[in-house]
Every structure is written in structure tokens, then in C-alpha cells.
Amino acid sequence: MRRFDIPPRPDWPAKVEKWGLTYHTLGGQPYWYESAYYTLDDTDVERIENATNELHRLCLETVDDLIRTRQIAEFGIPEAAATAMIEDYKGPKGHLYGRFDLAYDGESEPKLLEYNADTPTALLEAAVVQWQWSQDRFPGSDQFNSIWEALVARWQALSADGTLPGKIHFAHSDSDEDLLTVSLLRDTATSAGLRSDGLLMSDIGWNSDRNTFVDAAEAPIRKLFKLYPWEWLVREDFGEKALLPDMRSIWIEPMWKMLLSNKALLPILWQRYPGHPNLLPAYFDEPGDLTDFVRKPLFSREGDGITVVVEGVTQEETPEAEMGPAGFEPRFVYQAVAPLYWTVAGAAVIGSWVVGDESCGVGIREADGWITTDTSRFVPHLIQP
């Protein structure tokens, strides 16, 4: 793994906007950053791919055991939602995609930082924009990136097994990033031969006579992809309808995915698989024997509320903007500091994509310091020839 500086294309904003990346600049600074690129060799790709598949397997085993034994109190999920999730898990378990955030220094085994399994974004950048950059800048080059093809194949598989008959509604919040993420997913579903409609989360209604969610035209919503966190949804009055025992909608991602996007997963995995080469030591409520640690709220999103401590000194912290849902008592996990890939530009984190149950590509985010946030740079990569 190596980082190289390179002059950006003179017309790069227009180039990336052509492929939908309208949020390429944030706060006057490039979010899409093509003044550099990373290279991965075959060993890097194999390590990341194997680690991703292994971590996904461990996560699915853990979810299965936790739900089967009903041991999910550590996740801070409301009782009604926990009951609904357990019942929902008995039905179709079709899931679409997720993104592991991995620490990888180019030498040791990749380490799990967190699993964005419910509402992962940075998909357009990873699946489309960096591929178009590579073919424009380095024609014929290769990249660890079969995300688009994997999504099309996954939709086809979900359709073939009966999980997704008929039309799918795709819903998102009112932001450009969410809209474009959902648009990409709709395009892959269309390529797989499925029909879809798009709408805002705020446009979803409830028809009490038919006991079902409906769209703006009062058409029933039977299958819904929602780019909206389950931990928010289950605590809203309207969202409580999703917990009704006779609800017939199929949700993507399914309700059990909220266990995987919760930071409580980190110490639970360490308890179950202590010393695993792809895991970092992690504990509830206190750092235990860790002198270098990262404190994370259970419901932290996009780097909010994170504190990094090395040798007893706070190195960096972010505001506590998303400590958790309303009425939830903040709780923290403590995770060992990871061996990141550092350059003069800062620290790189690997976003490793899973579609279905298979690793299929990466996107690399670069922060000035320790903590990756929603404004940290996205830097494209190539496979070293």
C-alpha cells in the first residue's frame, strides 16, 4: 500500500459531476480528492478481502446467537423494537450491502474499526466515480472494485429466491448524498430487472384501514429500501408502525442490521473471539487494561462524539452531536487504538464493501488526524501492476 501525489485533472469537478458526484467539495475543500491516489498490491487486496469475508462471517454468527438467545440488552434497543426484531428474524433474512471500516497499515492484518451495515454511504464514490477516474487517468488500469456488478447480482439473487417479488420503494432523507446513493442502488436494481419507485422518508404515509405503509399515491409499500437508520426509526411515533406484529412489509436493510451498526458489537465480538487477528480489544464502559484507546458512543455516526487517547493524553475529539436517540442514556465502548496507515497527509481508513455475503471492493478515506468524519477526503486507488 502506497500513496502518490499527482496533479488533478484540470476539469475534475465537471468530470465527477457527470457521474453524479455533486457534493465533491465541502466547506471550500475537496471531498473528492484526486491530487493523490493509493496503490494496493495483490497481497493488500488478498488481506483486505479475506479479512472482510471473515469479519462478515463472525458478525452473522454473532447476530444469530444473540437473537436466538435474546441477549441483546447491551445494544440499548427499546423493548418493543427488540421484540419485533426477534420476530422479524424468523422470516426472510435477505440483506443487501454493508461497509466495514478497517485500519490497515500495509503490513499487519486489517483490523475492524466498525461495521456500517444499515445505512452505508460513500457508495457512489467507491463504485462509480473512482472507477471512471482510473480509466480516464490510467486507461486499462485495474482496481479492487466490482461493487456495481455485485449489487446487480445481489438484486437478482434476492429476486430469484422470492424475497423481492414485485416493485421496490426506495426512500431516503432530503440530502444530496442520500439521494445519489439511493439513485445508484435503484439503477443497479433496474439493471437486475426489478421495478422501483423513489420517495422521501417524509412522504411515506400510513393507511390504518389497510394496516400498511403507503406512498404519496396511496399505493401500498410492500418492499422498502430505506436509507434511514433503524435506531432512529424505531423511536419515532410513525416508525413504531414498523414494529406491529402483522406488518407485511419487507425491509432492506432488515431490522437485525441495527445490531451490526451499533458500537456494542465491538466489545461483544472481542468477548466471543478474543485475540482474533482482525479484531481490536474492546470493552464496555471503561478502557480496562488499555492505555491507548478510542472512546465511542454506542450510536455514534460519522465520527461524532469520538475521543482518542494515547499514553493518557487526549489526541483528538469530536463534538457529541449524535450521542444517541432522544431519551437514551449515553453509553460508551473503549477500543484499542488501531495501526493506521499514516502519511504526511494524515491517516487512511479502508472502507471495505460487502454485497450479499462477499467482499467486492474498497474506497479509501483520508483524515488530517486520527478521526474519520463525513467530510474526510475520498482518495481513489489502483491495483499496482
Second form
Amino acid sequence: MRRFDIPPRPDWPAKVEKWGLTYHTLGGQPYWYESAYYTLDDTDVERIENATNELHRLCLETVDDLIRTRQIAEFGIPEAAATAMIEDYKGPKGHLYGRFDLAYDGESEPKLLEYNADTPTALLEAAVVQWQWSQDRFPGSDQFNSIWEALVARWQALSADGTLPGKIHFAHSDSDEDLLTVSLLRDTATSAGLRSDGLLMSDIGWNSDRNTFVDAAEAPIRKLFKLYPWEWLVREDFGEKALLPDMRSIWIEPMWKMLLSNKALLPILWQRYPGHPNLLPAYFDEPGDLTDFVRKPLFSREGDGITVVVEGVTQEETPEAEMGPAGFEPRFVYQAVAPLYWTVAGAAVIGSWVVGDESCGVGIREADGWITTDTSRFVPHLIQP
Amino acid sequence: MVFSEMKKEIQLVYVIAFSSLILTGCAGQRRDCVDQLGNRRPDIECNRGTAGSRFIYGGSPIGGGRISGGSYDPGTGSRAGGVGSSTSRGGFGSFGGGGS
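Having seen the form predicted on its own, could you now give me the structure of the form predicted in complex with its partner chain?
Now the complete complex, all chains and molecules, led by this one.
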């Protein structure tokens, strides 16, 4: 893994906007950053791909055991939601996608930082925009990126096994990035031969005569992709309706993804697979024997509420955002500091995409310091054998 | 695996349509939950019907967390069910930015 500086294309904002990336600049700073790029060689790709598939396998195995034995108290999920999740897990488990955030220093095994298994974003830039950049700047070059193809194939697979109706609704919150992420997913579904409709989460209706969720045209919602976290959804006014037997199976991602997008997963994986090369030591409530650690809230999102401590000294911390509903237990996990890829530009984190159950590509985010947040730069990459 | 040999046939329809609307400022109507004095409040207060709170559409933010202008009429896509409607809305989506 290497990082190179390169002049950006003179008209890069227009170039990336052409492919839908309207949020290329955040707070006056480029979020899409093509003044540099990373290269991965075949060994890097193989390590990341293998680690991603292995971690996903461990996660599925863990979810299965936790639900079967009902050992889910550590996740802070409301009791009614936990009960509904256990019941729903008995049915089809069709899931779509996720993104592991991995620490990778270019030499040792990639380490799991977290699994964005419920509502991953940075998808358009990873699947489409960095690919167009690569073919523009380095025609014929290769990239660790078959995300688009994998999504189309996944919709086809879900459709073939009978778990999808003719039309899927896609719901999102009122944010441009979320709208465009959902739009990309709708485009992949269209390419798979499916019909779709889009709506805001706040426009989802509950029809009390028919006991069903409906769209803006009062049509019943049979299958709903939601770019909206389960931990918020179950705590909102319609949350209990989402848990009803006829309603709890309509969602993509399914309820059990709640367990994977929760930071409680990190110490639980370490308890189950201590010393695993793709895991970092992690503990509930206190750092244990760790001298260098990262403290993360159970329900942290996009780098919020993170504290990095090295040799007893706080290196960096981010405020806990006031987002989402009240009622979360203020609980933390402590994870060992990971070996990141550092350059003068800061630290790089690998966003490794899983579609269905297979690794299919990466996006690389670069932060000035230790903590990757929602404004950390997205830097494209190439494969250079 | 050689990924470039997969010949990406990316067909963006919704992405291009909605990004064009965003770039031209037409993606959606601004909506803010305000109290009786026009102070911005969390959406959940309007969704829950907190006394004095209501949505204002198409307003503009001014200093001090206040919203100026706009209309209490949502125009198209009314949020409340009509007379006799058995559909209620606003039970999800009180919080913005659901991605991670």
C-alpha cells in the first residue's frame, strides 16, 4: 500500500458531479480528494479480501449463536425489539450489504475497527466515482471494486429466492448524501430488473384500518430498504408497529443487523475469538490491560464520541453528537489502538465492502488525525501489481 | 481477480436525476419545526404534536436559531391524512443523517 500525490483534474468538481457526487466539498474542504491516490498490490488486496470474508463469517456465526442462546443483553436493545428480532431471525435472513472499517498498515493483517452493517454510506464514491476517476486518469487501470456488479447480482439473488415482491420501497432521511446513496441502490435494483419507489422516512404512513405501512400514495409497503438505523427506528413513534409479526420482515437490512452495527460486537468477538489476527483486543466498560486504547460509545456513528488514549495521554477526542432519540444507555467499549497507515497527510482507514456474503471492493478514507469522521477525505485507489 | 475486466456497465438514472435536482436547488422543499416564536425545534416535537410547535415549509434560517418566511402549508405531499383518513405519518424519521 502506497500513497502518491497527483494534481487533481482541473475541472474535478464538474467531473464528479457528472456521476452524482454533489457532496464533494464539505465545510469548504474537499471531501472527495483526488490530489492523492493510494495503490494496493495483489498482496494487499488478497489480505483485505480474505480478512473481510473471514470477519463477515465470524459475525454471522456470532449472530447465530447470540440469537439462538438469547445472549443479547449487552447490546442495549429494547426488550420488545430484541424479542421481535429473535422471532424474525427464524425466517428468511436476506440481507444486502455492509462496510467493514479496517485498520491496515500495509504490512500486517487488517484489523476490525467496526462493522457498518446496517446503514453504510460512502457508497457512490466507492462504487462509481473512484472507478470513473481511475479510467479517466489511468485508462485501463484496475481497482479493487466490483461493488456495482455485486449489488446487481445480490438483488437478482434475493429476487430469485422469492424474498422480494415486484416493487421495493427505498426510504431515507432528509440528507443529500442519504438520498444519493439510496438512489444508487435503486439504480442497482433497476439493473437487476426490479421496480422501486423512494420516500422519506418521515413520509412512511401507518394505515390503522389495514394494519400496514403505506407510501405517499397509500399503497402498502411490502419490502422497504431503509437507510436509517434500527436503533433509532425502534425508539420512534412507529417503532412498535415495525415489530409487529406482519411488519418485522419487510425491512432491508433485517433486524439482526442491529447486532453487527453495535459496538458491543467488538468485545463479544474478542471474547469468542481471542487472539484472532483480524481482531483487536476489546472490552466492555473499562480498558482492562490496555494502555493504548480507543473508547467508543455503544451506539457511536461516524466517529462521534470517540476518545483515543496512548500511554495514558488523550491524543484526540470527538464530541458526542446530539442525534438520534433519547433513551440510550451511556455505555462504552474499549478497543486497542490499531496499527493504521500513517503518512504526512494523516491516517488512512479501509472501508471494505461486503455485498451479500462476499468482499467486493474498498474505499479509502483519510483523516488528519486518529479519528475518521463523516468529513474525512475519500481518496481513490488503484491496484498496481 | 482482475476487476477492470468486468466491464462496468453502470447505468445511473436515479442518481443523475436527484443529483441534478440537488445541484439546481430543487431537490426538496425546506421544512423546519418551529415554536410559536419561530425558533427552530427538533422535528420530533412537531411529529409528536408538542404544544405550539408546527412545521414551516420553504423558510430561511436567520440568526439565533430562528426561521424566517415560509408557509405553514406543505403544498404537495401533505403529511396529515385527509378527513376520515386512517393513515398517520411522521412516526419515523425524526432525526437526520441515517448513514454511517
